[in-house]
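Here you get one chain, nothing else, as C-alpha cells; it is the form predicted alone.
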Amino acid sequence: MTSTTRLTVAQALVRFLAAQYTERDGVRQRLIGATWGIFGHGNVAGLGQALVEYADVMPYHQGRNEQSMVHAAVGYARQSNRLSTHAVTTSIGPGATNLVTGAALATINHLPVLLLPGDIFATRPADPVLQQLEVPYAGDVSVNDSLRPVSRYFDRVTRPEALIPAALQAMRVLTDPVETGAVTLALPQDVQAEAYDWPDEFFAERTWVVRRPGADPTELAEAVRVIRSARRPLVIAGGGVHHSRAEEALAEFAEATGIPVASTQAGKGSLRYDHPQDVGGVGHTGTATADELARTADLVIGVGTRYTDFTTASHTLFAGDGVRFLNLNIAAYDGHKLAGLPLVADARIALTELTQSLGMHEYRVADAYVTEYTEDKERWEQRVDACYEADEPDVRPTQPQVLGALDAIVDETDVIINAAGSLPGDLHKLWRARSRDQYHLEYGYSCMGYEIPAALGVKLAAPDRPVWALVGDGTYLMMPTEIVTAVQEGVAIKILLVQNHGYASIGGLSEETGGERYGTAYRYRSDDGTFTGAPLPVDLAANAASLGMRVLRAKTVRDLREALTEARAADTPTCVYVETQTADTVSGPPPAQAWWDVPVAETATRSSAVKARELYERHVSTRRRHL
C-alpha cells in the first residue's frame, strides 16, 4: 500500500519543488533555487503559510513589485545557465496582471521561471469575490488568463489532485532548452489550502537531465560541404552559445577555420572581446566590422540566434550575391528561419563535431580574408579608444565616456546588467566583454526596469562577483523599488545610474522619422506647450538614498572614475549617479552602421517627415526576403 502525507496543496507544491533537481553534463544543482513573493489575500493563507512551514527547505525573499520579482528571478535563471531558477507567488488580482511583463520577458528570452499566482475561488462560495473579472460569457476565466499568451505552460490547478499532473509538466518545460520559459501554474486560494493524502513519492528527489542532443548525420554533412564551400562565412553568435556553455567549442572553431565570429545582443561574450577571430556586435548596434562582413558574406552561419529584427537590420544587412544561411540551433524552429539550411543540436556538441569534420578536410578561409577582418577590427578598436579617452577630467563625461572610465576598472569577474534606453546600441558596439557572462543584456524584450531587479537576482547567483545594474533615468524611474530589497538582504548589488534627462534613445529615434523628439524629454513646458524647457528638478540620487542605497556622485570624469572605483570595492548596495554632458543628444558614439525598420508616416505636412519618410523609403528598397 502507498504511504501518504497530509499536507494542503500549497505545503505539497513547496515540498515538491524543493525535491527538484537539474542535472547536465555529470553537474547536479536545484532547479528552483528560492521563492519570491508578495502576499495578498489570494495566497497569504496558502502559499504564505506554506513557505513558513517549510522555510527549512524553500529560501524565500521578499519582493517590492511583481513584475520585478520576475525580472531579479530571471536574472538569476540566466546566471545559473537556465540550469536553476526562482519560483514567485502573487495574490490574485492586480499582483498575478503585474506578472504579465516579467512573463514575456522570460518566454522571448528562453529563460526560465515558475509563476504561482494566487486565483478566484474553485468553489464558487461567493461570486463575484475581491478583485474577481466577471466574464459574462465564460464562467472559468480569470485575470491570469492574461498569462496564457506568455506562458510556455499554463495550468489552473482547480483539484488538489490535479496538482501532480500540472507540476511534472512545470518541470519538464522549465528544465526543456527548446520550450523553457515562464511556466504559470495559477492556484485558487481555496484550493492552496485544502488538505489531501499525497502519495510520498510526489516528495522524492528527482532529477530533470537537459539534454544535449547531437546532429544528425545528413544534416551535419550538408553542412560541412556548404561551409567548405564558403569563401566569406561569417558566424553569428546569438544566446544559444551562452545557454548550451558552448564558448570554448566555439573558440576552437572559429580559431581552426579562421571564420570571423559576430555576436547578437545576447551572444555577445561568445568569444572575448580580443580573440582574434571576434568581430563585435552585429546589426543595427553592430560593429562597422561585423556589419561590412555580414554584407558581403556568402555564408552566415548563425549559432544560436532568432535572427530578430536589429540582428538581421530589418532583413538589409544580409546583401551577398547567393547568400545562404546554414542555422545551428536546438530548436527546429529557429533552424528553419531565412530559408536557412537547418542543423538542429545542442550548440557545444554541433560545433565540436562541425570542428572535427572540416578539419579532417583542412578547411580555412583565405589568408586575404583574415587579414582584411583584422585590420577593420584594429582600426574599430581605434575609434573605440576615441570615444572612451576623456582628454579634459575636470568636465562632465559623455555616455561613451561613462563606459570608458567603467571599462578601466572592470575585470573579467564583473558583470554588467542593462536592457534598455541608448545604453544598448552604446555598449553593443563598445564595450569590451572580458569572459562568457560579462556582458547581460536582456534585449528580446528590451524591457526598462530589468536591470535593478535582475541584477540583485544576479548576485544572488554569484554572491562573490561584482555586479552592476547600468540605467538610464526614464529606466530608474520604472522601477526602483528593489533597491529596498537589495539593501533589506545586504546583496551588495551596484547601480550606474546615467542622467540624461529624458528617453534620449527614442528622443534620437523620434527624431530620425519626422516625431521631433517631441514628448521624450524630461523638461518643463515651455511657453508653445512643448517639453523643451528647463530640465526637471528631479533628484535621483536622493531617491535612491532614500530607498536606503549608499550613493556616490560624480560631477566630474575624474570623480566618476573614483566613484566606480569606490563602488567596486564597496560590500552594501552603492549607486554611482552622473549627469552626463550631452544630455540632449543620444550618446555621441558611433552613428548606426545599419539600419533599423521603424515605419514613417506615409504623408505629413511638416518637412522633418516628410524628409524622413524620402529616407526611409530609399531603406526600405533595399529589403530582400531570402528564399
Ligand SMILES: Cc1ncc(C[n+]2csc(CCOP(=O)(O)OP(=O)(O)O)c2C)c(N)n1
The other form holds:
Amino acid sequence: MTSTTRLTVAQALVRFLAAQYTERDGVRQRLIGATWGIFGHGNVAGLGQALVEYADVMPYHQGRNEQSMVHAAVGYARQSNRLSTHAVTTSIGPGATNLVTGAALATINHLPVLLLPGDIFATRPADPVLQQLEVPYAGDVSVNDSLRPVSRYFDRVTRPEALIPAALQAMRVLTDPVETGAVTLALPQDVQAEAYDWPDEFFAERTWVVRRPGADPTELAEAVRVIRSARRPLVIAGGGVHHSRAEEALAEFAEATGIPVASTQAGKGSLRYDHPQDVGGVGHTGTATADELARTADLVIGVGTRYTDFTTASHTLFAGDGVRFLNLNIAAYDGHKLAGLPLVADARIALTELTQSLGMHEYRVADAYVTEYTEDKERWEQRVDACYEADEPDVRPTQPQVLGALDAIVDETDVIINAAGSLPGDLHKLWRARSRDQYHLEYGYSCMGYEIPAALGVKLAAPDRPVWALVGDGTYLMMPTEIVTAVQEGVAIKILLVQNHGYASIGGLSEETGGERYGTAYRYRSDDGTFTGAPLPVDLAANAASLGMRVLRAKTVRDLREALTEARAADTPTCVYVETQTADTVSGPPPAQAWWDVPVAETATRSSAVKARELYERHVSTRRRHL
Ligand SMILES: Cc1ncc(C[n+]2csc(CCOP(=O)(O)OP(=O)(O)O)c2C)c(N)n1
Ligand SMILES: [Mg+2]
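Okay, that one was the form predicted alone. Can I see the form predicted together with this ligand too?
Now the full complex is given, and it begins with the chain already shown.
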C-alpha cells in the first residue's frame, strides 16, 4: 500500500514546491526559492496557514502590492538565469487581478513566475462571497479568468486530488525554455483548507532538467550555407543569448568569423561593450554604427530575438537589397519571423556548432568590412564620451551626464535595472555594459514601476552585488511601495531617482506625433485649463525618506558623483535623488537613428498634427515586407 500523509491542499502545495529543483549544465538549485504573499480572506487560512506551518522549508516575503510582488519574483528569476524563481500568493478579487500586469510582463519576457491567487469557493455555499464577480451567463467564471491570456499555463484546482496533475504541469511549463512565463494555479478558498490523503511520492524531491535542444542537421547545413555566402552579415543578439548563457559561444562565433554583433534591449551585454565586435544597441534606440550595419546587411542573424518593432524600426531598418534573415531561436515561433531561415535550437549549442562548421570552411568576412565597423564604433564611443562629460561640474546635470556619473563609479559587479521612460533609449544608446548581466532592461513590456521591486528580487538573487533601480519621477510615483519591503528585510537596493517633472519621453513623442505634449508634464493647471503652470511642489526625495530609505540629494554633477559613490558603498537601502536639465534647455542624448511607428492623426485642424502626418507618411513609405 502506498503511504500517505493527510494535509490540506495548501499545505501539500507548499511541501511539494519546497521539493522541486532544476538542473542545467550539471548545476542543481531550488526551483521555487521563496513565496511572496499578501493575505486576505481568499488565502489567509489556506496558503497563509500552510506557509507558517512550513516556514522552515519555504521562506516567505511580505510584499506591499501584488503586481510589485510579481516584479520582484521576475527580477529574481532573471538574475537566476530562469533556473530559479519565486511564487506569489494573493487573496481573491482585487489581490488576484493586481497580478495581471506582472503576469503579462513575465510571459512577454519569457521569465518564469508561479502565481497562486485565491479563488471563490468551489462548493459555492454562499454566493456571492466578498469580491466575487457574478457573470449572469456563466457560473464558473471568476476574476481569475483574466489571468488566462497572460499565463503560459492556467489551472483552477477545484478538487484536492486535482492539485497533483496541476502542480506537475505547472513545473513543466516553468522549466521549459520555450514555454516559460507566468504560470497560474487558481486556488478556491475552500479547497485550500480541505484535507486529503496525499501519496508521499508527491513530496519526494524532483529535478526538472532545463533542456538544451541541438539543431536539426538540415537546418544547420542550410544556416552554414547562407552564412558562407554572406558579405555583410550582422548578428542581432537578443535576450535568448542570456537565457541560454551563450555569451562565450557568441564571442567565439564572432571572433572566428569577424561578424559584428548588435544587441536588442534584452540582449545588451551579450558581448562586453569594449569587445571590438560589439557595435551596441540596434533599432529605434540603437547606435549609428549598428543601425548603419543593419541598413546595409545582406544577412541578419538573429540569435534569441523576438524582433520587436523597436528592433526592426517598425520594419524600415533592414533595407539591403535581397536581405535575408537567419533566426537561431529555441522557439520555432520566433525562428520563422521575417520569413527567415529557422535554426530552432538552444543558442549556446547551435552557435558552437556553427563556429565549428564555418571553421572547416575557413569562412571570414572581408577585412574592409571589419575596418568599416571598427572605425564607426570608435566614432560612436566618442559621441558617448561627449554626452557623458560635464564641462561644468557645478550645474544641474543632463540625463546623459547622470548616466556618465554612474558609469564612472560602477564596475562589472553592478546591476542596473530600468524599464520605461526616456532612460531605456538613453541606456540602449549609451550604456557601457561591463558584464553579461549588468544591463537589466525590461523592454518586452516596458512597465513603469518594474524597477524598484525588480531590484529587490535581483538583490535577493545576488546579495553581494550593487543593484541599482534607475527610475524617472513618473515611474517612481507609479510604484514606490516595495521600498518598505527593502527596508523591512534590510535588502540594500539603490535607487537613482531622476526628477524632470513629468513624462519627458512621452512628451517628446507627443510633440513629434502632433500631440503637442498634451498631458505629459507634471504642472499646475493654468487659467486656460492646460497643465502648463509651475512644476508641482512634490518632493519625491522626502517621499522616499518617509518610506524608510536613506536619501542623498544631488544638485550638481559634482554632488552626484559623491552621492553615487556613497550610495554604492551603503549597506542599507539608499536613494540618490537628482533633478535634471530638460531636453528643451540643453543638448540631450544622440537623436534616434531609426524610426518607430506611432500612428499620427490622418486628419486634424491643428497645424502640428498636419505637419507630423506629412512626415509620418514619408516614413511609412519606407516600410518593407520581408517575404
Ligand atoms: C505602467 C505604464 N503606464 C504607461 C506607460 C507609458 N509610458 C511610457 S514612458 C512614460 C513616462 C515615464 O515618465 P518618467 O518615469 O518620469 O520618465 P521620463 O519619461 O520623464 O524619462 C509613460 C507614461 C508605461 N510604459 N507603463
Ligand atoms: Mg520624468
